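The chain below stands alone and is given as structure tokens, in the form predicted alone.
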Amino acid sequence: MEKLKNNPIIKAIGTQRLVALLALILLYLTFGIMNPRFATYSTMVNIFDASYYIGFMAIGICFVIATGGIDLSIGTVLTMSGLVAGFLSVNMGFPIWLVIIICISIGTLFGVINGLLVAKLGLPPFIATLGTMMLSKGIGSIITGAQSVTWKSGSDPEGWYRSIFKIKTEGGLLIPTGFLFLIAAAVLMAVVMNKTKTGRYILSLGSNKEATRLSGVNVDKYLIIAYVISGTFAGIAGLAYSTIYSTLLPGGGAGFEMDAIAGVVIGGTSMSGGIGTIAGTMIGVFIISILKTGLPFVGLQTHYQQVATGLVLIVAVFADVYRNRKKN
């Protein structure tokens, strides 16, 4: 055992993260082995965007993981940004350039509120964003006035926005082209958390908040920055999900966050902060996203999904538990 531990790759990967890697190759063998009509390109693509606003939302959200708090907004941040911007963009004609800034800024603007109830006002985490989280979902269905909202087809002349998620070619092929942006959106916040001053000092807030203040160090304004981040994340989710699904319902989002915070902690990830990874971030949320995808070929539905998404939660909790209790 402590040879593999020594061993220069699993040191280079991470133990939880190997693990995860691990997990998430077998889980789609599984998945493939029980039905066949699951490994094919056509479930690939529906895995890649199940994955998209996930994987956004866990981008974000790890940063305020990482400091030791907690952001139960994004969800409902993400179904407020896609309502809000739609009901722009098809009720009242903004042009479709507009709307996409619009829906990322909605997702900033929570950011920068959360970030100030935790930080100037002293809320927990918790309550803070739990509060923003009601706020938004009440703010989303008063402005559409409780309608839904179907953002506009491809086919429309302002339907160009949803290349950047996917291509469809003239035979048919559909290219998940939001892989590649999420995946640069994941190398690019890899590089600001663990190259950058902003992400070490963010770290280092989960680590000994009180002693990184001693140091001389703007605790507040790098908390901030973290929340600014997550809500930023939650309205580029909010776009990916508006892209990829369409319709928009009033009050919904509730519960997304689950599974962006399920993906965070598969990763490696620690809950009581200190420790972000991105990478591991990553696999956790491509194995929600093959969950998602993979139970109902095996004919299990939604709530089998979220008893599973549950349990993996539970675990992966568990395990980052025992890690800090062999640190201490």
Second form
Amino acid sequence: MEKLKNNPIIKAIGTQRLVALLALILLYLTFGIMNPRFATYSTMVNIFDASYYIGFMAIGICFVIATGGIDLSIGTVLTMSGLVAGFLSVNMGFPIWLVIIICISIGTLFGVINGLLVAKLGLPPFIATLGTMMLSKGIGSIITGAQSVTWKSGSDPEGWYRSIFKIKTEGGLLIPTGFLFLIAAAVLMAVVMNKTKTGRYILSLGSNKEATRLSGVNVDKYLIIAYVISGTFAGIAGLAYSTIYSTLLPGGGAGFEMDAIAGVVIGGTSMSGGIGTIAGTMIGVFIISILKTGLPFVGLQTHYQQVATGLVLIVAVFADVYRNRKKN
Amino acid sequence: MGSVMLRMKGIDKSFPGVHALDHVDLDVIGGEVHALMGENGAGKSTLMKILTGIYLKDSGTIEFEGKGVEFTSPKEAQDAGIAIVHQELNMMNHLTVAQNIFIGREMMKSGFISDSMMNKEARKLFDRLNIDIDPSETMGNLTVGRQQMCEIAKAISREAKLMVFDEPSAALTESEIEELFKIIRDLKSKGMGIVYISHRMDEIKVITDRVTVMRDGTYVGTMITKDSTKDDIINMMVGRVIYEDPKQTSSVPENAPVVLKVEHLSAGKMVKDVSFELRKGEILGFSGLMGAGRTELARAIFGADKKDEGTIYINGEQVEIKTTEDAVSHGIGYLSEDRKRFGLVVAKSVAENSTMSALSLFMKGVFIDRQKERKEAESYVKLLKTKTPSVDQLVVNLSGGNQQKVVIAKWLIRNCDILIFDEPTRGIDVGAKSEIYHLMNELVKQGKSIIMISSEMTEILRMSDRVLVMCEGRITGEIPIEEVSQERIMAAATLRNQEDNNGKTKK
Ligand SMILES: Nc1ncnc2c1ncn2[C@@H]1O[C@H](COP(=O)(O)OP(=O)(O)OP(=O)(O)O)[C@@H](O)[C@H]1O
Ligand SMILES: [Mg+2]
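Hand over the structure of the form predicted together with its partner chain; the form predicted alone is what we had up.
Below is the entire complex, every chain and molecule, led by the chain shown above.
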């Protein structure tokens, strides 16, 4: 055991991420053994499909959580972006490239608003983003006249956008291109978190805001950047969700943020700020996507998914807490 | 004097990468004040944390009142009659003074917490100790010194048999230290055993009966205080003799240009119409009592707090300093007096803290150059003799004095032209202190200018080229180094404003 603990590979990954990674593999194997249909390529694609929107949201909110804050609005902002952008495309005939930009920009806009509320007006993040959560939920419904919106289908001349996240070849083979985007985004943002000034200051202000400010750092700016990243990724998640699932319901999306937050926390990011790991977050996200996709295969309804996610969350975080306690 | 009350024998303790205590002995007699001395990181706090059940020892024995004891939690130690005043403040800033003092043993009246009872009890305690603090005041509103007095009162209220003071005086003013000594003498006369940790030599001579010296986690020896000289003790601590002579004349040339000029600066309640000049190559000492507004002045100049009025000129040009970022870009650096709260991100590494203010110098394009960052941090660890296993160590694991060195490294790396040192050697041992003094002298020789806020009279006398004294937010005295004396400083430091005394602008 002692030897295992000092293994450099285990050390580099970190206990919590290791537990999460093992849970991920274990889950996949369990589902696969219980139902061989689970371990197929097409199910894999389904898991990927579910991972995109949660994954993008999780990457973004990881930055906010690293500052010691929280962004409750990402779920409903995702829906609002999808609704409004889809509405502009289907009902107003906006070209799809513009619609994509608008979809992401709505997320960015809410990020800016959240950032200003928290950094400049000094609202507690929980309250500020609870407010914008309700705002985005309502505004989305108002703009679309409380109607659901279905994005253009793949057969439409403008349907090319669908192959951003999934390409269907002539032979009917599905290529999950979205996975590449998600991983690319994760790598990019992991670099931002660990290797740039932005990431360094976000982590250090999450750890001790006043000391960071007194080091001559413009903490408000970096706080706003964290929320803008979170919002923008919620917009990207909105695009991913719309592309994969086509239809958005007005007033939907509340609760999506909890999947993302769970993913971040399972991965080893601390809710009290100062720590943020994107690699861990991705592991957490895939655990949740597997649970979402896999439970129906073993004959369990989606409620069980909540139970299972809850258990994994508690076990993964406890592993880390336990290790830290032992160290002292 | 009484019999041996506490006997710690062969105490050993390791942290990952650090052998903090290597078979250390300590015995304390009832009715004595026992000084525990040693350089930063020698292991003093660790030894006391083991005694009080915060850390578990790896090996060794502890005997308290003749019985072998093994405390596994702070509560057990408290119940046995051992109380400690920690080096770092552990107060809940949002609670009142009384609520803080009685935390964990609240007074109840018909099932509810009774604040009025606790306030009354706290008042009694303060009266007994001759401390003037309002028990219903919110803790966060008090100065660090007053908070420390509360911490001390809290420990005393536990009616312990053995009291540990871990650098209690670091945050106290001279007069508060006098208050503290009175309290200690009183406790001592009641037969209590007292362990007193401090880096201030004069205090050791005044208040303690015996001294135990530690070096690098080992026990060096124990002596009777009055039979040993200051130099003996320092020699045991650092293995060499260090001289501390006051400065005789100013080393600033007559025609040195003014680098910083502050005119009619007012900020909040604590800074009122302050004007002064700082010359190139000068160490300008700011003396005064705790709460005189010196820290507030520094924070206002640095852009950490809002200014209400006044102008600042740097090298003759008027500048706008609205944020700390502005200040740093104008070449001003500020070392806060409260390093844990304001100076450091303690959950981050030594390297990350060191480069925090100067991250731009460590960029390779948009990326942080970790290699360069670590190298620079390492060179300052060497320069300042910071005791840490590596620059990747989290700052929270460093001893108090070594944490302070990391703060200093941060501003040295930023290479500011104007440095504001707020209590630069608080909690720093004699050896490191003289290194920091040496460093400050080096810095001004290189043409930098220093504002040094200090409550330690010897420090002011030794380092300053000129002394400004503040009282109640105003500058009440300017004394050139040739004329400076403790008496003149104290006179100016208590020069209250006439208007205020007549009650016209009383708050
Ligand atoms: N929790 C910890 N983890 C790792 N190392 C630690 C921990 N606590 C203390 N140390 C190390 O143990 C050594 C002794 O530290 P300690 O705080 O006892 O020193 P000290 O004598 O009180 O110094 P100072 O005068 O600066 O307060 C230091 O090298 C310190 O870095
Ligand atoms: Mg200490």
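Positions refer to the first chain, counted from 1. In this text the structure is predicted, and so the values were computed from the model without any measurement. Throughout, rigid core stands for the largest set of C-alpha atoms superposing within 1.5 Å between the two forms.
Q. Does the distance between the two CA positions of residue 24 reach 2 Å or more between the two forms, the core being superposed?
A. Where the cores coincide, residue 24 shows only a C-alpha shift between the two forms that is less than 2 Å.
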